[in-house]
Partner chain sequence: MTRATALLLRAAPPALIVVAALVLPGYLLPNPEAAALVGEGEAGPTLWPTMLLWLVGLCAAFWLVRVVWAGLRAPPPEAAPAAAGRPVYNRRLAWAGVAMTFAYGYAIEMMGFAVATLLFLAAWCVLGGIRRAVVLVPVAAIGTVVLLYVFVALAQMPLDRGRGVFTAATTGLYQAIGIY
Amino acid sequence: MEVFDLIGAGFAGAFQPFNFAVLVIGLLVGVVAGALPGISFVNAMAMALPFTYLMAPTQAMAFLGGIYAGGVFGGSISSILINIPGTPASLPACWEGYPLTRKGQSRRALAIAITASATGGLVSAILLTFAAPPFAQFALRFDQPEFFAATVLGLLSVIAIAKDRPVISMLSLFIGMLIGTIGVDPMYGLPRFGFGVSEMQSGINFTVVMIGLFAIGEVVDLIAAKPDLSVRREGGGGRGLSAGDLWRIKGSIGRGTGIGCMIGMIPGAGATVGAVIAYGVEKQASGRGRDFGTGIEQGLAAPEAAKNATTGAALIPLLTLGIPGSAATAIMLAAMMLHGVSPGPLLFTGSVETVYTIFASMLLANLLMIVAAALVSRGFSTLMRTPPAILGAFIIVLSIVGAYGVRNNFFDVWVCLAFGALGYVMKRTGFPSAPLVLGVILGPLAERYFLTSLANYDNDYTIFVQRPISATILGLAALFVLWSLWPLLRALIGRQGKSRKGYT
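In the form predicted in complex with its partner chain, what is the structure of this chain alone?
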């Protein structure tokens, strides 16, 4: 009963006029940013960060949560209407949504996408509300070795998810972790990798790295690509979605939601992985796998539900352990830290009202998303008339102000610009940037937990495998790495076997 009282208090907080207003604004900003090709909701969240300085912590989280929930869906609008995914997670919407548009059923495709996304997001927010508190209770047993193990799991799962190129992903992750070591070390206060530049002592802020990589790199790519953004609406958009139609795709939405909730909790996975896995599973489960790619409604519904189902689930490790699993949740972590709020198990005992207001805001965001998405979808043609050059110019200005605003330090602007150039190169060469970002975020956390564990346990390096919870989490991390490297190892073993056979 106490839980429901807390949820009630959370809703009362979320319905406060200013809180509600920032949530709605966040949602609209998120849907618009997600819908604009080349501008992801992560860019929008990064650029929105300076605006949160004016807000209370719960308002800041509601604002960013709104952008997050709205932005994850927003990418599907451009996927369905112009065959350009607004975000990588919306790629399956291109495969099944755009063929529906070409058949003259854009309205129906958008209705399926909005309904499935809202359902996935809502279930995920409910999961967050009811699963996070007991998980936080469990996490109270964690000491430094357990936090270190959980951070390592987060770091290594990034590699496991990039199964096709594990070595390159590992390299990107380790480079990110190395960038995270720049500045004063957490135990002895000695500056590292200073290169004689005094500003380097304060380290490289991960928000600045993210803004550079994701916002500036993307905009520069957008100006050179000049994509065709004209909207086709053959056949007037077709009929909408009836309750009967919805009932027919309930299985797809259910499967997608389940997959999204599970994937969302894994640090490093996120909406893209959730959507692609859900699409693959639906191809097998729907019985219409051969027709996929021609505008199959189940193939649209499942990944749409999955990608929004990752949003609430991704907040579980962030709020309970203080470990962000994605760029979006990392920005939310940055916002919390800027407001002096430290996420982790103690947040659930010290600031219960804040936590439940965040939960209520996420629940509301996914409900209101239906209205916001429908509005933006209608105005999408007008939105697409804005030249990409104008959008890009403002994004760069907002990015630079955002980078400066993190610490009111101009050195951060130069760091952001350097990472912008690097982000562009990485995008063009296909070098993964997500592991690098997670390395910059989680690397310093891992080092701090590692060193404090050793300091607290007499410099005993075996402490991480002596403690049962820590050992289990590290075992899981080892399994993740083996799983990711298995195709590579199998190929090597197979090649050796073949060459031996050739000799005999």
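May I ask for the structure of the form predicted on its own now, the form predicted in complex with its partner chain having been displayed?
Below: the lone chain, stripped of partners and molecules.
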């Protein structure tokens, strides 16, 4: 009963006028920043950090928490409407949401994304409220081998995305991982694969790659194809989402929410890993795996629920152990330290009101996100009625500005344009680009965790299977690969059996 009294006190604090106002403002800022290509919600949180100087700790956390919750979803708006992921975690929304838009069902796709994201975020906020201490004890047992195993699981999920072309998709993944190695060696600090270009020593930023492949490449393909947009205008974006439709995808939302909550509690995994794994699992579990990539609602709902389910779960190790699980929670940690608040077990005894006000703010943020997302989505929907030439020019200008703004570097603009040309070629030839992006994002993480694991455990390569948690995760990854490849293996075994019969 004491827990509910504390939650009530937390809601009373969250509903104080200024606290509620900064929460709503943060939520709107996050949704808009996430939806704009090249302007991630993490950058928005970093830029908002100085504005928290004059706020109380609870107000600062409500403000940044609103940006966090809204920004993780916001990237799906541009993914669904114009096939440009505002955040890496919104890649699956491109794969399933944009095909729905091409069919004239943008309103329905957005409704699915908003509902699934709000559900996942709300469940994770409830999990944060009631189960923070025991889950934090489990996360405390994670070390570098476990982080490596979780990243490997995310990389291997590309096999599930590969449809019937696993070899080509794995090749694309390896190319992306190779691009991710450009820069400075994380262990020895030596430049590599720079080819004498000083700007390349800072590496190829995955945001720039993503903008080029999806934004520039998509615009060039859009203009070259000279499409008829009347289908997209038809019916004002198609019909919305009914209660019956929502009931049919409840399993997908539930699976995505569960996966996102588990992944979110693992420091270093984050929304991208959660969304990709949820998409791969849903492809196998939905029974419609062969149709994924053509606008399957289950394939949109599961990763949308998963990526927002990581938000509340990621705050569990932050608040109870002081371990930031992502760049966004690292900024929130900086805000807490700035105000003299030290996260950890003592926080739950010395600043109980602050803790439960944060819990209540996250619950409110995920409820209010439905309204905020609908308002921002309606503004972005006007792009659907824009002529292709004007729309293309707007996206290219915004993409170039966004690519420059990532690191205030003109070299990134040229990299963006180069990957734009590559994205157009890949789209025309049917070479998958999504595995390449995943390789660029997750490849460096896997390398860093692998090298630090060996450095911490005397170059013992067996440490990954000696530790129970990392061995379990790697075992799940192996089972996931076998599960994904089983249809191909069964078909191969069937063909060999028929050939033997024909020979005899």
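Take the two forms, find the largest set of C-alpha atoms that superpose within 1.5 Å, and that set is the rigid core. Positions refer to the first chain, counted from 1. Since the model is a prediction, treat every value here as computed from it, not as a measurement.
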{"query": "Core-superposed comparison between these two forms, residue 438 Cα displacement 2 Å or beyond", "finding": "yes"}
{"query": "Core-aligned C-alpha movement of residue 454 between these two forms reaching 2 Å", "finding": "yes"}
{"query": "Threshold 2 Å Cα movement between these two forms at residue 258, rigid core reference", "finding": "no"}
